[in-house]
Structures are given as structure tokens and as C-alpha cells.
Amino acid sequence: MPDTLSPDLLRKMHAYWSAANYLSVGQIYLQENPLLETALKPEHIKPRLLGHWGTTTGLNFLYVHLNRLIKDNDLNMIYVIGPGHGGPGIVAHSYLEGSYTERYPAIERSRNGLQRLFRQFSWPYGIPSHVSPETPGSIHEGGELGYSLAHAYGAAFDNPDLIVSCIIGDGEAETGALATSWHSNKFLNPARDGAVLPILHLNGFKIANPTVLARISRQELTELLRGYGYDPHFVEDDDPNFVHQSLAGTLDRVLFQIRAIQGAARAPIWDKRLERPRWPMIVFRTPKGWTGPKFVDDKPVEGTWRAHQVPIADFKSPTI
């Protein structure tokens, strides 16, 4: 079967991450030399660090590929994302866009610019390190993990025309509100209502421990998510490449089942006794922290809880 992005879209694609990526790490860290265009000093990273990287660029990289399938489909898609901890991505992404210079006209799209974009991330008078009612377009803050997919279906329901993709975190998945909200595709009327694409995100660990979810087979998981009534699909790898074409390649096969399910439903002819559909939704397992450090003082940390918040803190000493 041939690979869904050509080469020249697979690179713009990995380049457009790659910076989402490097935006993220510089919100969390840097106070000086934002593009590092000097070496690197001690003096440049902010005296206090916080905020979540283990999730970002797993967000960063869905955030790419959605963008990909709207603009190939010319979708009327929306973004909710439940971690929302992984604010800089966000962040980063409205600032690429230009969305954020546009509603923030001080945060130009320069060197100053960029050096003001990371300082006010978690900085005094500047912004939260969640997704928070100043990011652009922002409906879904995140902080209180649980609710993405009842907000996501919330806004689904009477608006016939829109997508909203819903990014799951595992340790989300474990709250209760988030539990049963996966019991929303009850209520989903495909002929009149929006669709609802949820996609788990399966990175193994939450802020200490394992999650449940990644440590069930993936035979139990299929059940588990079938028996909430949906269909499934696996995008699971840890090499760049590979998971850019799975990924783009499910997505598009995810969108044909939506648009039959749709159009099964909108058909004049449509027999009001048809079953309730099978939604599709997107298993995606990357590890936390993807992209990072793989260790840090000799312990582990890419693939681990370690990678969560912030996985270089101590910058006097540090052996990577």
C-alpha cells in the first residue's frame, strides 16, 4: 500500500513539528536567547521551570496531522484537547499560525517577539502552563482532567457540519467524568449532529505511576473500546517517520468511516431502524516525552513518569 504523504509533504510536516517541538521547550525553559544564537549559558533558563512536556509532543505531532487532513478535506474540524498541561504546545502552534501575534500584537513574529512568547509561559503576569482562555480560539482549559470528551460531544450535538477531534490523555482516561463520558456516542444522531473523532492518547505513565490502559494488552483494550461502542484504530511506534505515515494514512480511513456513517444517516432514503453506528476513534501510542532526553543522571526518562513536567531541572551539574 502506498504511503499516504509524499516526501515533500512528510519533511514540511516533520519540520513544522519539529518547530512546535523546539517552541514548546523554549516557553518551559528560556528567558534569553531564544533562538540560541549565542552557546547556551546557565543565565538563559529561567529560575523557576515548570510545565508538562511529556504530552506536548504528542500533541504537537496530532495537532500537525489534523491540520493536514482539514486542509486536504476542507473540514469544518475543531481541536480539544484534555491534557491541558500541554499548553505551550497550543502556544506554539497558534504562534506559528500566526493567530497569536494577530490577537497579541507585542508577541511579534520576530527575535523580541519570540524571547516575550517564552518568558510570559508560567511567568508573573504572563500565562498559565495550561491551556487557559487567552490562548486564541480556546474553548476547553484542561486543568481539571476528565471533561474534554463531554465538552467535545457537547459541542457536536446540533451542528451537523463540524468535527471535533478530542486528544485523550491515559491518566485523564482513568477519572470517572471521562469514563463515562465515552458512553456520549449514545446520543450521537449521525443524520442531525456533529461527529466525534476521540483519540487516546497512550503514553504509559501519568504524573508518577503507570496508567491502567497502557498496561492492559492491546486485545483487552480493543474490547474495552468496543464495547463502549467504537471502532478502534492502533497508530503505535516511537520512529518519526513511520508513525507520520500511520498516522496520516488512519486518519484519512477514519474520515471515510465518519462520512459513511453520515451519509448512510442523511440519505433520504435512510431506514430509521439502522443500528446505532460504530464510531471510529484513534488509539495513538508514542512514548512520554517523545523527542527528549532518554536519560538524565543516568536515569531513564524518555518512556517514563520522569519525563512529565520537566525532565532537566538541575542545569548546575546535569549529564545527559
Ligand SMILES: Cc1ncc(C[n+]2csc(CCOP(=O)(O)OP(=O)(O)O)c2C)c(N)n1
The other form holds:
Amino acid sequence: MPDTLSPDLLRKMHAYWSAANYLSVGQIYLQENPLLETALKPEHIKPRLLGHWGTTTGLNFLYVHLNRLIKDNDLNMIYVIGPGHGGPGIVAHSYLEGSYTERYPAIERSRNGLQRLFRQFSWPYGIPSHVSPETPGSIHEGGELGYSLAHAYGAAFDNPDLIVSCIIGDGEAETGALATSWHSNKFLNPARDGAVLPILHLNGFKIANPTVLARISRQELTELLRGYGYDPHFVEDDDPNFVHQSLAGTLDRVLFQIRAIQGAARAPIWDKRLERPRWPMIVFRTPKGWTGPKFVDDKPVEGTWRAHQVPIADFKSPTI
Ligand SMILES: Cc1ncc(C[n+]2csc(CCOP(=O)(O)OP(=O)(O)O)c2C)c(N)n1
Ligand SMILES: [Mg+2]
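Since the structure above is the form predicted alone, I would like to see how the form predicted together with this ligand looks, so please show that one next.
What follows is the entire complex, opening with the chain shown before.
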């Protein structure tokens, strides 16, 4: 099958993802030297480190790809994320897009602005480490995991032109609220309502533990999701180049499926069959803390529970 992304677009999207990831790490760690123009010193690092790296790079990846889909197809789409603790990533995108500076002119698009952007994160009188009302474009802050999918369906009802992409953490998926929200597809009318595209972020862990959905076989997970009434598409690997093409192709296919379901339901035919459609969804299986340090003090970090918050936390006794 031919690649969905041209080499030039792939390069640009990868660069955008890398920039968003850099801005995310910078917010978590740096109080000085935002462009790393001089060698990193302990005093450049914030004294109290707080933030969530583990979920952020995956969320950043999905954000860039959904933007490509929106631009290519002129979509009306919103982005609902269960793991709102990936706050630095969303702030990074808002800054890259220019909205952050438009709303907060002191956070300029310059070295000084970057320093302020980094410093304010998780800082007294600054901004919280989660997506919050201060984040441009944010319409609701959660905190308690479990409600992303219910909100996504709520946004889609009676909104026929809207597609709601909804990122669900695999830990979040273990909450009662989320586990029942899968069934909301039974209430979605493809003629009158918009669409919801659930994306299960299967990064394997929730804080310090593995997740159930990452420990069952792929067949069992497929059967579970089909049992909820979905058609799951798997995008999985740790090689960004492969995942870029795989996700881009998958997003094109699920959009085609959504449009086919809606097109059939909205066609002006008096005797159309009233069968409940099987809506597409995506299982996005990439490592927790993707692109971060593989090992710290001889212990594996990328792809493990250790990547959940700050992957390197102890700068008082560096071993390298
Ligand atoms: C109901 C609820 N329980 C516990 C927490 C604390 N908490 C914050 S992040 C997190 C792990 C989330 O794991 P997952 O959904 O897999 O997101 P990931 O960071 O792995 O992308 C937990 C348990 C919470 N916010 N809400
Ligand atoms: Mg997880």
C-alpha cells in the first residue's frame, strides 16, 4: 500500500511533534536556559519537579495527526483527552500555533517568552500541570479520570457536523464511568448526531501499575471492543516513522468509514434500513514516555511505569 504521507509532510509532522515534545520537557524541567544555548547546569532545572511526561508524547503525536486530518478534509473536530495530566503537551501546541501568545502577550514567541512559558508551569502563581481553564481553547477541566468518552458523546449529540476525537487512557478505561461509556454508541443517531472517534491510548501503565487492557491478548481486546459495538483499528509500534504512516493511513480509513455511515443514514431514501452502525475506533499502542530516556541509573524508563511523571527526578546525586 502506498504511504499516506509524502516524505516532505512526514518530515514536517515529525519536526512539529519533536518541537511539541521539546516544549513539554522544557515546561517540566527548565527555569533557565530554555533553548539550551549553554551547557545544562543544575541551577537551570526547577527545584520542585512536577508534571507528567509519560502520556504527553503520545498525546502530542495524536494531536499533530488529527490536525493533518482536519486540514486535509476541512473537518469540524474537537479533541477530548481523558489523560488531562498531559497538560504540558496541550500548552505546547497552543504556543506553537500562536494562540498562547495571542491570549498571553507576555509569553512571546522569543527566547524570553519561552523562558516564561517554561517557568510558569507547575509554579506558584503560574499554571497547573493539567489542562486547565487557562489553556486557550480548553472548554472543560476534569481531574477525576473516567469521563472523557461520556463528554465526547455529549458533545456529538445534536451536532451533526462535529467529529469528536476522544483519547482514553488505558488506566482511565478501568474506571467504572469509562467502562460503561463505551455503550453510548447505542444512543448515537448517525443522521442527526455527530460522530465520536474513540482512541484508546494503550501505553501499558497507569501510575505504578500495568493496565488490564494492555495485558490481555490482542484477540481478546478486539473481541471486547467489538462486543461494545466498535470496529477497532490497531496502530502499534515504537518506531515513529512507521507509526506516522500507520496512523495517517488509519485516520484516513476511519474518516471514510464515518462518512459512509453518516452518508447512508442521511440519504433521502424512505426505506433505508435501520441497523445500528459499527463505528470505527483506534487502539494506539505506543510506549509510555515514548522518545524519553531508555534507562536512568540502570533502570528501564521508556515503556515502563517509571515514565509516568518525571523520568529523571534526582539531580542532587547525578551518576553521569
Ligand atoms: C478516578 C481517578 N483515580 C485516580 C486518579 C489519579 N491518576 C492520575 S493519572 C493516573 C493514571 C492514568 O493512567 P492512564 O489513564 O493509563 O493514563 P497515562 O498517563 O498512562 O496515559 C491516575 C490513576 C485520577 N485522576 N482519577
Ligand atoms: Mg496508560
